[in-house]
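Have a look below at one chain only, the form predicted on its own, in structure tokens format.
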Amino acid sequence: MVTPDRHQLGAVAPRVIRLAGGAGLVALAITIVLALVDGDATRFFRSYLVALLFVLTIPLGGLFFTIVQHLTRAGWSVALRRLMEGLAANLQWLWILFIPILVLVISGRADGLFPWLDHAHHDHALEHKAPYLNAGFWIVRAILFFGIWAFLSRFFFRNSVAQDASGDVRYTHAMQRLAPVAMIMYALTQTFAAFDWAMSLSPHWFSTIFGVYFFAGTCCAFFSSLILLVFFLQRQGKLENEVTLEHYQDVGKLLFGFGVAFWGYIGFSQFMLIWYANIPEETTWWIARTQGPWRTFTWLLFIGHFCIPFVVLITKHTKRHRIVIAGIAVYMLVMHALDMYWLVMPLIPDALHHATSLQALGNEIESDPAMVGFTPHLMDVTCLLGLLGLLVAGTAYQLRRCSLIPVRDPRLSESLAFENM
């Protein structure tokens, strides 16, 4: 049964809305203070891209997860999805935290960030990447993403809730009609920008299925996104009723599927493929990872993002206990901001390409951690504390005046009464 007094934000959106809002630019503040002390643009872009990285997997997410729905007309999600919408929303605003990163390439000066921007080298490999790795072309695709992603979220959540006051159907098949279109444009887009804005930063380096696992990554992100904002929610005696165990049980699963079983599974076949062909153009990249002290980021994220989650989620108990599959929720946020972190910040060291053997190379490294870009700073966690914040109270303002759960879908009964077993 839905209790209408209990699926709206009501005051809950407004403080929300003033501490995590102010919270992160207080934080934001406080990274600009430390990078302007630090003195370097390119550590400070480099912070920032990883938190901006991180902040846009979760909408994006959120995207991919609300067109999936309208895509196989789920029913047993319903009461979940506006929430996703909620989420996925963000993306008609958060081009605005991506302007410091396009104004530096357009000022010709993002060439520490981006290699590939140094007109003046004369790279025969590069060379033959500049139809694609320039700026002009990479700023025109950056439009294109954030304006698709803008266009989808806010179709799928107008229409959603257009639904809540007048009941029509015509909306339902509206967005099941766009949906395998939307998906389309979904997965081109976050491909592309992965390539673009992560992968791009090491441009020697190529990987086929980097944009697959950059797209494991954003499930993690946003499942565990997903769990904790129901169970901040419930916290505050909304949807108890609703979102029940069965919903809070399929989100682990597909948590566990997603975020922890196919992101391994993606990272070891990368890494296998490359690791067997053994070319060099391949190598690099990895071989900046396994390493000095990112070894140790490397066997952290094997053992931290898939064994331990993996063991912990492969059993529906722990799905199943709200406070229990809230700190796996937290946990799996954790280790997705250090992956985030481990694909930006290594650098691929110039000794790489005089080195006798790989244990010469990597004793020079461990003598001088910096050349691999190991140069751990406060404003790391400041910069990514502070943009989601930004992202923790755009949420409440996409939801603050509608409500939780779509009331009039026409499949919300079956999502109510759902059950796994």
Second form
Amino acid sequence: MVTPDRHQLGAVAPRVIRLAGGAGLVALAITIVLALVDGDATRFFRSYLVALLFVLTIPLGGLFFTIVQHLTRAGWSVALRRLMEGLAANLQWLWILFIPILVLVISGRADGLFPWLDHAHHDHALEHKAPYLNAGFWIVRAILFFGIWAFLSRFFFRNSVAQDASGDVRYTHAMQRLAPVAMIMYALTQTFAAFDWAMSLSPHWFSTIFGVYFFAGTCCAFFSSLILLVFFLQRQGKLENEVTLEHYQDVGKLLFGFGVAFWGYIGFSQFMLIWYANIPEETTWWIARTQGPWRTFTWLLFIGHFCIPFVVLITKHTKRHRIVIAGIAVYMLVMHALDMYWLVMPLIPDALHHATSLQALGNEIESDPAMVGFTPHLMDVTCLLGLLGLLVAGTAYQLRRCSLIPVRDPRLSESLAFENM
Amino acid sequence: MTTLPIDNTIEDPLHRPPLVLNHDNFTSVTEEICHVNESPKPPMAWYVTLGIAGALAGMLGVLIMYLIVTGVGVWGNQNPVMWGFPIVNFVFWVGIGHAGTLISAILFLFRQRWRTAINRFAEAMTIFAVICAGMFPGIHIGRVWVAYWLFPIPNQMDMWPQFRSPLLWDVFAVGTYFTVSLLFWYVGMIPDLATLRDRASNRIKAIAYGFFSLGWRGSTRHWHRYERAYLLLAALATPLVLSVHSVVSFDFAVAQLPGWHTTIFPPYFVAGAIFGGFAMVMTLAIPARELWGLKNFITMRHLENMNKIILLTGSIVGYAYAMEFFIAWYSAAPYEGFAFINRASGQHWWAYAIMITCNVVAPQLFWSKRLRTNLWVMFVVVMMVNIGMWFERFVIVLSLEQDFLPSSWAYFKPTWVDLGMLAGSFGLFLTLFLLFIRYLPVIAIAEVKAIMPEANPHPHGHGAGHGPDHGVGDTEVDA
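Now the other one: the form predicted in complex with its partner chain, given that the block above is the form predicted on its own.
Everything in the complex follows now, all chains and molecules, and the chain you saw is the first one.
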């Protein structure tokens, strides 16, 4: 079947791959230079982990939302589904970016990043957790997570693209059949990935809601990215008739509902319950984030990631204005990057053990912000931009040959005719 | 209405299945739904259940009097289980109460057109369940005659409630929620009340329905205002549902007690409320559609959809149980670990086993389409979920049983008053619900009509995009 030009990336794909990929590599090269000058490997890897989690959350959200479409037999979203699948398809190669961290763990020099790898100091709690938190099992889990994500994203992408050619509804049935199992696999892998790669950075600390908090972040990352992807494609003259303001408004609602309101709700739950009960084992993580320089950062997240977008996105007018919603999407991606930074960077200070009061601890941290991991560096930005460039290039690569909409999906006409009001 | 000629559970991506069966015009829809209210005599089963439910409700009244006259010692509450059945019942009912509006408002925001058959049910259920829920803390305070002290009312003694207590937040949260739910239910019912008014066969009905339909004439302007108000109430109700059940979870989670204090409680309680609520909607809908012949509206597809949601939310609840267990071990906190092992293997292990069997294992039957479209199987499963969700709260509350002071450990035993009040609360709930079925429009007549293909005529018949599930002219949130 011949699809018109505006359904294909065509010449745009190689251009994006060259530009974004090239810019990404340059940014990564700068990062490496900066890291070598800085000379602190652990510091570099913290920065790298922030960037990696940031670029992972975008396709993870895409995979989640693709599965949701099949679970609910959604009609409105079909015109956008290929783009979701294309973003998710990056999970087939993102494991490559995980290799540096894997190598670091295997080489046994990751105890600066993951303190549970440090066996030199006797620590009762960490010994208790060793059956879960040990290098071998951690690596097996990471391989399992990436394997499952690659399989799922490939399955949905492949079947959907195959349907473009034949129009056979069997593909729809196949995807709908796997969707519930896929959702369970997704929920478990994403939760434990969040535990392994973010929560275990402070290995004594624990929170049952942590996986859900990370999930809320993936929603924010993905819906913002989807809006930007559509916006970019329409600027290039693609999908101009197929994706309408109605779709923008709906994705905007989802960004509002899950990326802003749900994120705020989960974040608040995690904070309030720990703050209120005030149990020493749990408050450490929050003390690191509410004393000294991270205090301002935490407030910035609360206001910037929740309060401001809540007010801005509540009206339909912002969601139905292409440029405005694209601007909000960029803003939310920045906020999400700050969120990942805030999740990874802060360190629970050793001074906590001898501090006589919170006030005293706060003063001590103010005089030496590095003790709570507050060491902003240019490479944080360059590393993030580098990996983001690769993700953009990767997305263009995934979508380079297929149609940009599932042209023969049985529910496409519903999506094209869909109206909010 | 014996057998359905159309099987609308068949999955065909090319066509949206019909959601209203055997009707091709609006008049017959009105006739069939209004028949529930207008038939001279309700089915015999209605009298029988109302008799039993009314008797139980009466017993509840007597027991409350006994409690007030004697004191809260008539309950099995002891030290350290200061909260026994009353809080279990409160959370159980308030969970069911939260589900109704959640079902109605969230399915509305997600443009699920099949909601129109069950939303009125679900909303009514909410109101009655919140009434049952609110009663328990109300009579638990000891001096019922000063119950108004729950509210921060300025007084000459300068006495204020403890603002830092989640129990006070509950007063506000549940109060607000009840108010908005009542408005949501009532506003949605106005056009249907007007229908009953217009069809009233005697003066009393005409005056009663006429009074509550607020002069509805069905003009375009009325509809416009109505749709706006409904949308706003749905958008308001949704975050309220989340906030209310989260606040209920705070009752436990802000404490330092192992088994109560865990950060996943707020979303876990919300998921549990949807889970239990859908089960209760099914419990009411399955017999009601049989007795009143509503199978053309509450079709097998509706039941199947609800069963799927029960499977989904049951899985979320299962996820929360698993997280609690995993983190209890991972935390390396001995008390946390003890609390969970004790739940599963301690003196109330059987309650835990019931909870897991009913909430996690039983819904797994719904993976099979044959089982989830079988009325008997689904009825058994939803009954199990009802039981399981009550026991979930029982298990959580009984974390109190073995506190930090082993000398005070004892076996919690409910008294006959505890059991009588639990049964009585079901009686009250069912009495209200049976009266609702008889005297108010049980299915949203106007909304059901809007999802029929006839509501959306297309002279040229172009495109499959105008099927019943998603089409042009959806009512939908724009906020």
